[in-house]
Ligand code: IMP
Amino acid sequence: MSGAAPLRLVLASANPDKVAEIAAVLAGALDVELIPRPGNVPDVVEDGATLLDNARLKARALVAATGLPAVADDTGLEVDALGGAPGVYSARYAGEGVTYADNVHKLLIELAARPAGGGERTARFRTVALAAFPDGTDVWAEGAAEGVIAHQPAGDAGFGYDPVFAPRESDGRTFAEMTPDEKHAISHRGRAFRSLGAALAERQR
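For the sequence just given: structure alone, the form predicted on its own:
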């Protein structure tokens, strides 16, 4: 990539928490210029059946709106005791337009209603990260983090379900109790975007 211009990618997400994580991880993986999502682009209806479907829908919408390559992701929390829910519906588990706290509250209520037993709080975060290009091609990667759902929220960092997700590879802390660097090193989104960054760097060669 010597002498090559940075890869310009429009961010499909307008969520500042997610954008900060994507920027931090991708910047360490390849030479990239991330362009904020234009304010006049409407929200994309995420009606795909899978995380990959939704990531592709979002990225393609930004390619169509800007004519530039775009990057998107979709993330789901899969809780074993709930049959893999909330999964693809994680961001709107408690309904449309809800807060992070609303979703966490519903999750804890649902788990509290389950019979007690070993392993019932095991879960995983899964992220699909995808870059779409104006020529119709795309590149995508997946990342996952295994863990358990805590009985109550802990920590003030992170976002979404981070206060109740304790990754297996940590010392018992939730993602919300970790520094950004600690989280990125083992998180689903960190793994997905590092893999995507490597694939995009190879594509640029």
Contents of the next structure:
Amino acid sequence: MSGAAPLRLVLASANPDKVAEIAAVLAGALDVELIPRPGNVPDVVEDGATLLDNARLKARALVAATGLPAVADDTGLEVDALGGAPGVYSARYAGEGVTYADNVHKLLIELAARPAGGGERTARFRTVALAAFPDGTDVWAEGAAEGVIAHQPAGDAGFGYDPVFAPRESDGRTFAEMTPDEKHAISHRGRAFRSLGAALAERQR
Ligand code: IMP
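Please give the other form, namely the form predicted in complex with this ligand, since only the form predicted on its own has been shown so far.
What follows is the entire complex, opening with the chain shown before.
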């Protein structure tokens, strides 16, 4: 039996879908005890210039509030015909406090306005997953999923831009037409957290 204690990590995300996915992936990679984000920790303003900056901002705020190691992630959708937009602004593409549907609507309108309806409509989700430690160090990993933006939404599963994102590694279905397991096997976040889990397991040895 190993005498090493499990790594205790506070999770920055309060989104139940993401928490379940992250917990499953990390628990498969290392001996970890995941602690939900305490209710009294305010949201940080995600005003970093990059996904890495934002993931670090979120994780560091939790380390400061709890004194424990913390894990955060940040995701952006990069659409080639839009020069990589919405990217780091994906959550607020159509403005502050908008719905997922508002963002999807804006994306489809912007693409339709491009020459040839946005050309090949290639895009990718990119996620940075980061663990920050009280000693000031951090460990991070990136994951991406390549695909195309569909001409209209399809499917009810998932969240965000899932109804209009058809990953290259599928049969033409959007992420919103897949089961959670199908999505996570090839998703940006699944990949980022599997890599982070491997890096944390290495650090724990
Ligand atoms: P966050 O950094 O994970 O909060 O993601 C920023 C924004 O990207 C979200 O508000 C969603 O609109 C979008 N997003 C993040 N992950 C996904 C995903 O897995 N599918 C679809 N949209 C996503």
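In this text, the rigid core denotes the largest set of C-alpha atoms whose superposition between the two forms falls within 1.5 Å. Everything numeric in this text was worked out from a predicted model, so none of it was measured. Numbering follows the first chain given and starts at 1.
- Once both forms are fitted on their core, the CA shift for residue 194 between the two forms remains under 2 Å.
- For residue 184, a C-alpha deviation below 2 angstroms is recorded between the two forms after rigid-core alignment.
- If you overlay the core, the Cα of residue 16 moves by 2.5 Å between the two forms.
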